[in-house]
Amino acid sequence: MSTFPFAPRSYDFAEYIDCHNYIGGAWVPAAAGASMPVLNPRHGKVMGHVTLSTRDDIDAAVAAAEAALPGWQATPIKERAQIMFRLKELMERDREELAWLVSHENGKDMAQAYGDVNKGIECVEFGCALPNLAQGEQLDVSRGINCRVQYEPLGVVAGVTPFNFPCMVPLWMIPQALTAGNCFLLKPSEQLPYSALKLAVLLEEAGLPKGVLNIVNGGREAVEALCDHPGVSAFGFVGSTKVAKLTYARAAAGAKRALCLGGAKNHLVVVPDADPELTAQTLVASAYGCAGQRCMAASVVIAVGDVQAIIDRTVEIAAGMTLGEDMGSIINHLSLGRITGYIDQAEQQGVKILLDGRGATVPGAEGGYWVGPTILDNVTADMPAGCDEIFGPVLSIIRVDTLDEAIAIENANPYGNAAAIFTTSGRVAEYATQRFNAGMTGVNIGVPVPREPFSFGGWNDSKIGHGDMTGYDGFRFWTRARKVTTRWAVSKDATWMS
């Protein structure tokens, strides 16, 4: 069994291995022998190098895929369960490593990093559920007639994953997919690939057959092959709405079900009967949680009239917060000029800065990516920090006169992810949130999430496809309901309907 341990337990720098891709059970470079850095962002240095994959690799990975398919597949369902119950008891046991390598090769602060595997627990905690919820339906429709219901795999299915979440959003997918009796191809963000790596290892330890997981690395060129291969049945993708609407059209020109979920700009709406106290540290834990590089993150603030008390509040919790141990780091050089652009932008318009954290550095990491807890005051709907995914530490302030006009700023956004009301009063949450256009609402909630098995995911431009990601949804996304009506005589009281 391939075993990479990664030993670290500091944010100290240190160097890993190279990532290669899993097919068949067997880590290979790619064919063609191209490969790229894998860095550190909270010191700037390489970790590693990842390999690239080509058309050819993809090829390779959907023949490995296709062979594996028909072993697993007569693979009785409580059987395949039992491999995410041995993913559940690794992931368990090896919770630290995973964490660390997580913060590692994405910069995250540990408790960002923990929630980030302890998340991914979850999900494979419901797929172990998922022989309980795939009995389907049967009732006798008619005198002597049964119709009933079964959830069969589609067949070879691929996903691919962003960076802001690479031991979690796999796992979105890889369980329910998996005991559905699928083989799985699955191509996580190049930036950093070792928790998909550390993944294969737990899966192959947990008794996974050679061939039903493969991970193929790289870029714009793997995605596309996915997304045309004709041995690939279904298809999805996190990540921004831009590439989630190109992915989703490429993959739906070739006849393959595909569901992309892209970004957000999520809008708290904060009203005067609002607890002070749970309003702050909810708006700096949303906005600043994994350095605000979320879809879930709090981007924008709407205050409903005199809130002042709140705001200034916010503000000295943000300021109070210690960079490098309460907040990691950005993703990459061009994430943090991205971010700072946008706080430039957002000065030269006249906006207020109650906030800045430009020019931020964390003493011992000084080549690493760092932005602080930004707050923008007085920002309008139509600037860029009041409408742009920004994706960053980065709070915008909109300051209106009524509930409603909140409402008309949410709605009137072209994104639909989340969106929250945060007041004391029952009917103020009732008429907000049945008014929001966002598929996921919260009440005194920064990120309104939803547990398994409530599943994940928003409207309008944060999602392109039918149906949600996570929970039964994403079951039978990657399932195909097969319908079976039998008759064993013919009834002596048979009807027109027999």
Ligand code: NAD
Contents of the next structure:
Amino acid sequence: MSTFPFAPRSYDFAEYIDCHNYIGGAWVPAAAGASMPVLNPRHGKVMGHVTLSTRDDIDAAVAAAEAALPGWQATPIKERAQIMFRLKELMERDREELAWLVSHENGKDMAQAYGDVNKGIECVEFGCALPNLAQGEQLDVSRGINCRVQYEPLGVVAGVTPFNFPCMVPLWMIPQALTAGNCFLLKPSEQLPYSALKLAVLLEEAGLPKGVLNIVNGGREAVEALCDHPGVSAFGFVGSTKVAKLTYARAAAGAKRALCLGGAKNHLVVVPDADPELTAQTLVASAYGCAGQRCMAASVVIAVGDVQAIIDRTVEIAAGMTLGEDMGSIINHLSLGRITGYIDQAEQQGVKILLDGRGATVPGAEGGYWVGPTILDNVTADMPAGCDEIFGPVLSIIRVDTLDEAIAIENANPYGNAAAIFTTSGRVAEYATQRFNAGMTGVNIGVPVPREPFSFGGWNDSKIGHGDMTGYDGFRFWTRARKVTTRWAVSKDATWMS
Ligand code: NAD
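Alternate state requested, the form predicted together with nicotinamide-adenine-dinucleotide (NAD) (shown: the form predicted on its own):
All chains and molecules follow, beginning with the one already shown.
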């Protein structure tokens, strides 16, 4: 039996309605009629089906957005922001429903599912604040001459999102893009389309005019059509580095503005003067929150010198986690195979397995995709477990003698999303944070996400394009600057600009 609104309030398996496109305010299947199953990863069972868009569907969504654009752009920003205020209220009203939805389609435990929703609400709050931030700038640049910069919407813009934060990541883009006056096309991950569906339902209830937000479901074909469509002015992407590079190149080939966030391999450096309990607790929370399926997750601990007591305590805390309660499932059987393959390979390479999550299961959810917390010791930076993005609950420990060796290993990795140092010394903290080759660095923080109003974005292979995704940088990405220079009086001592 399908359920709508989304009634389930437990980890039990439940079926959902099929997920269609949302175009011009109507729920419609893709024109070609193809669909694919959506799995509940905790149970490994089909919870519904999602429609798969082709170019015809993208054309229809762009046309709906273009039709809505004049009215939306003519709406004052303070009125557009009121939609965000109402969305925030509605998300708070339906917080529990949203969190269960995230858990059912992604496999997250409820604490992490609430985190996804709560952080999404924080992103919406930034959209609410935009009328107070978006006024532009002006200056008298010469005698009698004034320059003014105003930020204007780009038109119809698009965003493509990954599976790991089905509520939050779409909200990295939607509040800024819509409040700035654009019409938005969202292509959520085809693996979990339900949170996006719910966001569209809430935005409609909040009073968003039809066609301002459109959701086009599907996979590669839909994404490529968005990159290619001449009616789409800007393209935002969050996902793996491979696809970030492909889509950036494709969007840029059509002279679109593009910002494509990619994968990560995040290094947490632990030195002997680190606070043992805080460090161990933080490493565990970073490595195993969202089952390690976080672009900001701790993936490598670089242990400098003798930090054995901290490693022992980390293993102890991780071993005490209850799978299915403290940590959710992996997204699908392909990820399960990839993650356990990395552990198998590390074992064959002689790595010491301090904690082994292979073969784990959860009573009552035996059909799901499970890997328990895993810790690999004596990994080297050139091993796949030491340099590849595993994207699962696997923490690799690399042992070194000096902080400079640790920094050199971090610097050499092609990614550059996050890096953190664990120390009680301000001098050591400053030394490391100023030398990490990563866009988001932390001190005694396992997930150094710059929360609003700060902007989110890595460096190197973790981000293709200029600027950052959230906060004020997000507003700048979805707008263009009009520069107006005026003279209304001529003074006697006017300059060359006269
Ligand atoms: P993915 O790259 O496989 O998919 C992301 C999106 O791209 C999906 O909507 C998918 O439909 C689409 N897509 C997939 N293959 C495509 C192709 N060949 N051409 C065009 N579109 C394609 O990523 P995922 O598995 O959904 O998410 C996990 C990845 O996302 C990890 O690498 C993770 O680090 C990354 N991620 C990065 C950030 C960040 O801020 N840097 C945040 C979240 C997730």
